[in-house]
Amino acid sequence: MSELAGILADQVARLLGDVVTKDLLDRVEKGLWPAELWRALEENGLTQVLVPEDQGGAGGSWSDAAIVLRAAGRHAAPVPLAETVLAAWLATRAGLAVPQGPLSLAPVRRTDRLALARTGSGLKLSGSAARVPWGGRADHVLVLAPLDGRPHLACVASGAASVAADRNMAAEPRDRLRFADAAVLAAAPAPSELGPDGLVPWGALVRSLQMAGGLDQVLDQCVRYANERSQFGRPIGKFQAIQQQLAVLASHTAAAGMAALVAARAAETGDPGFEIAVAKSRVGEAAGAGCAIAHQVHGAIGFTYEHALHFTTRRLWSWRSEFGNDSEWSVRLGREVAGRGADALWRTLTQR
């Protein structure tokens, strides 16, 4: 682990562990914006971990960002940290200044269409994007849209859009934004990292890292509960059936974490498409199996709102379907492998 990675790991674990409590998560779901948490994340440079040092960031790599995003998932951080980290990185790659405050990105679905147009006073943005993470709460939205036949990244103040509020299963904002000749603050040609699939693969990467952290938390909660909860005179963790379930959960968690980490490392090469497909499909599979096991181990108490388990499992269920679910990514992965031919299969599996 590099020196920066060690500092980040200590920083983010201590900060989120101290601030993100069950009480805070309860209040955020009722409409509170956790200003203290966001201020602490910004002051510690965690929102700009991927921004170069000469632009005021931490100058970290995707492996460093993985530490931050995995911790955010582990603690169910109720802020757009993943979206801001990704948007800030893309902005710097495009040569745009990184705005202060929480950021979001659009469009996050392949079917949504936005368009830029030149006017006498600059650029205007029109179109609609659904399920934008924290779209109505972010200060700015980084938008991918065509201009003169070429994809561009444009920075737009979120107040320039009309917002139809919506939420995912975890009560996180997933809003529909409608732009009607909205003023563009800055724009530049999209960086080479954004291919035909636009923002979707990179969104899948950050969700995979968050989900890997969420699975870490679920496993820890299950092990702790199994050692504390007694039945028939002994902890339920002593029963073979529970031990077998925990072993399955641990194997899913380990596989998901490694797949997400490999994808983050591949992102540093500029061509992580294959690894992202593996990560999102594998982590999604682990989330489905892991949440089922977690609620089985906890029994009836795990289904109550008063217990903390649901703050993580609802996020895992929600994130699993965002930026392509595991089935979609598995199909894409299968087509890519098949397209390379049988002779390339072993090399594809072992040289990455």
Second form
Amino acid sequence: MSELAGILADQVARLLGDVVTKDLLDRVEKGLWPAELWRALEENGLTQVLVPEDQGGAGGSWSDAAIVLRAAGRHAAPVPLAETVLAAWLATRAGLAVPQGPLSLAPVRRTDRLALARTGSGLKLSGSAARVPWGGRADHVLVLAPLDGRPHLACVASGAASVAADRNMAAEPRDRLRFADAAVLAAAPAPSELGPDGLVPWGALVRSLQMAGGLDQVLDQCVRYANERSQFGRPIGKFQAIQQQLAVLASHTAAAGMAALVAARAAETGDPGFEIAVAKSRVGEAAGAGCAIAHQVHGAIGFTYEHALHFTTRRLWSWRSEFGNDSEWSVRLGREVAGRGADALWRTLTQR
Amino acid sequence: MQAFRFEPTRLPPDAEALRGEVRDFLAEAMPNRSAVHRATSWSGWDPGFSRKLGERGWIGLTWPKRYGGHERSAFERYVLLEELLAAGAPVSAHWVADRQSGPLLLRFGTEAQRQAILPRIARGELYFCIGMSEPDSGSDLASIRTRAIRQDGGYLVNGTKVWTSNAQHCDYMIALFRTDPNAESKHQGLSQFLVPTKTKGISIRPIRNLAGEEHFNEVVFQDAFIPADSLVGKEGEGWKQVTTELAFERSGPERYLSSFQLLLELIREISQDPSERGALAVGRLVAHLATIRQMSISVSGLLQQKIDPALEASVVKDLGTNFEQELPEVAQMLIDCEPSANSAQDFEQVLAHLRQIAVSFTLRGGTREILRGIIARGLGLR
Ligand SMILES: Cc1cc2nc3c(=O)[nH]c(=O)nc-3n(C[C@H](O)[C@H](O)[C@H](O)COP(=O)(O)OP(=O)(O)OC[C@H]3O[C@@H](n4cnc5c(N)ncnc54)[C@H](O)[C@@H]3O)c2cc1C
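Target state, the form predicted in complex with its partner chain; input state, the form predicted alone:
Zooming out: every chain and molecule, the one shown earlier first.
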């Protein structure tokens, strides 16, 4: 762990651990914007962990950012921290100034079409994007769209879109944004990090990290609960059936953490496609299996809104399906591996 | 709470340099090894090959030079092992000695034992088997009953070991015996011994496995006398020592690569027509494999830092053996063919072998349930 990583780990754990209470999560689901939490994250530089120091950021690497995003997942931080960290990084890669405030990204769906066009003095954006995370809540949206046949990254105010609000299973905003000749604040050719799949792999990376953190949290809650809850005169954690299930959850959690961190590390080298596919596939499977075990171990209390477990499990279920589910990434990986042929597999694995 | 110490760990350049050397060596040493032979993985027995590895200095890689070792890193050892396994090299003869018997002697053996044994293991000349399990003691290893009773100048051994892999070919057994039948608890009064398999009073009978192979054995001790200097470590400390040995046994890449050849054959099968379901199945397996490999490398990182990796190794072994066991399951579900040892198709031959063998992957070296019990203890549940 780098020195910065150590500092970040402490900072983010303290900040989120103190502020993100069950009560706050409740109120955010009812529509509150946790302004104080957001301000604290910004003031501590956590939203700009990937922005170079000379541009006012923390100058961190993806492995540093991984710590922040995993913690965001662990604490179910009810703010667009992952989206802002990613958008700010992409903006700097494109040479754009990073706007203050919460950021989002579009399009997150491969099928959505957005286009830039020149007007007298500047650029305008048109088109529609579905399921934009925190789209209506973010101050600005970074949009990947073609201009003169080449992909560009454009910054628009979310106020310039008409917003059809929607949510994921965890009640996080996933809005449809419609742009009709919306004013573009700044634009530049897309950075090389954005390949033919656009924002999707990067979204998959940040969701994998958040999910790894979510699984950490679920495992902790399960172990604590299994030691507290008694039936038949002893803590349920003493029953071998429970121990065996929690061992499986723990192994999935460990695998998810490794897969996500390795993908983040690969992002530093510029060609993380393989590792991101591995991560989203592996972490997605871990989330499915892990949530099932967690709820089984918690019994009926875990099925109530009153209990906090669902704040994490609903996020895990939602994130699993965002930026490509595990099957989608497995198929891509399988096609890539089959395409290179059996004799290339071992070399591919060991070059990484 | 952070239950486990898994850190993404990069293999250092010297370890990567060794990778190329091993690949070159294997290309020359076994150019035409068939798919089904490669699929025997670390069960392939070939003393000639083991000696060649010894000549290259690739057995006892991390041991001190004064015992014939090469003082190289845990990472280099990891790379060597994974390259041998991925290529399906016949490593079985020296595997147990290199993995656990040698390191056990290094840790607990007498100076005379180390000097007599370790250099010969490192040359690929001495082969070891593991004498732990007995007919009535499998998972409950501490309940073993084979006795070694003190006698003039040594011990007299009576009892039966079972499932002893390759005992019929090995020179030595590291055996766990009960030296004090009256000890207060079953974990006390156990001791480890270095036993020549040719000792008078030892009879070895191969036990055919379900695939018809003679791989493991029953080893009966009838008034077998072993000299006092064959005691390894301290009398009565056998339980503590054997758990160290089991950590060596469980921490390596052989716990997820046993079916690797089948993954290759499966990819060859689907490459001809990468249907969505084929790509899905293979992609998912590759995602698991790549992740387990990274976890296994991080266990090498713990070993390199001299941190006891027993808990993390149990996680990797549980994930790894489930993966290598699932491979034939997925392959059989996916590809419509009849697996057969006599098939002219590599895929069908390799599947026929691994379909039958894979059930043992989550038994040998400690069952899935026992490993999960260890993980649960690590979580603070027991
Ligand atoms: C191919 C192969 C090679 C082997 N080679 C060797 C060798 O070289 N040397 C050697 O000493 N041994 C060897 N073994 C033996 C191996 O270590 C044992 O098979 C293993 O420890 C399990 O013991 P068992 O087979 O008696 O099963 P048992 O212990 O009887 O277990 C049967 C079932 O009950 C479960 N079980 C047992 N206890 C518990 C518990 N407390 N909680 C929950 N479930 C439990 C087990 O998980 C298993 O599913 C080998 C085994 C195989 C299959």
